[in-house]
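Form predicted on its own, single chain, as structure tokens, below.
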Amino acid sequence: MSVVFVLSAPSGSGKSTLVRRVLDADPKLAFSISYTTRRPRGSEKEGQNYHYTDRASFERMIANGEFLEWAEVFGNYYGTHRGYLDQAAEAGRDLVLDIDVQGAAQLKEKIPDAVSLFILAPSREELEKRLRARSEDAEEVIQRRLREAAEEIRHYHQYDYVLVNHEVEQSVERLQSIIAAERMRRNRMEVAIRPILESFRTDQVRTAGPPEK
């Protein structure tokens, strides 16, 4: 069984650094890329940053079941599909979703043991340096953020864990930390500890001997 990793974070706290980097160091992690109805910004594309659909489309998907979560965000849907999981299951591997917070206690409803995480700036005059450092959005799209992260912190007592990102390397770190942590503790340990039990057990009944006489 895949252990489910949901990670939310207020716009420009670094999350989308983090991700990457665990990724692109553990070969036992996949990512899953959340449909939208929004249209592509700047340089996205296509099956990297999201996966662009219609309206209908994804309301189709809606009745079918097709999501773990989704949510309407200013006028466009944006969703999980589970199929994300199926696929990490079948290949041993574990899945990251990069969601936020309103996807994410979805999610905890169907899947209760998925492993939550709040990443934070350390704080809003640094999220607000780092928002304006990224010179994508306008002032109006950067106070509307500012606002968004005020009132997404309130839910950080949701989470299983809470990432303060001071700095990337020390970030990464400890990321990497609570993954293999959630993992040693999971059944995956079961199937490590099962050959050794049953080692001991064989060399009970090889050491007994003959019932007495």
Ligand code: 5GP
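Structure of the form predicted together with guanosine-5'-monophosphate, given the form predicted on its own:
Keep in mind that what follows is only the chain, not its partners or any molecules around it.
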């Protein structure tokens, strides 16, 4: 069974950079490429950042039950296709999802064992600075993203972990620590532990005999 890591963050918190860094460093992690009805931005490519589709096709996919979760964010549909979880499980990989707070809540309902993590910029001021620095958005979009961030941050308590992204290298390390620790939870170690227990079996048989008089 794959471990499912769900990451959410207000726009500009640095989530995409952290996700990319962690994925590049760990071949046992796979990324779930979402479906969306929004248009590709700048250098984005089909099948790399998202699968781009139209509203009618997306709604058909909803009706067919193809999504593990889906939500409407900023007027566009976004959804996680079930296929990614099956593919990751087959490949023996854990799965990383970058989804919004509504999607994270749906996913936790469907997969209670999923590990959820909320990423935050250290302050509103810092978030504003980062949104301006990437100079991708018009002023009104920046103001809208800040208002949306205020709303999203209120949902932090739905998450298992909160990561305040002060500095990229430190945040990458912390994210990797969480991933490593979650993989070692006892319930996820059953398969790894079986051959070890098996190797001790003869000792167990011996010690399980009648008590010596």
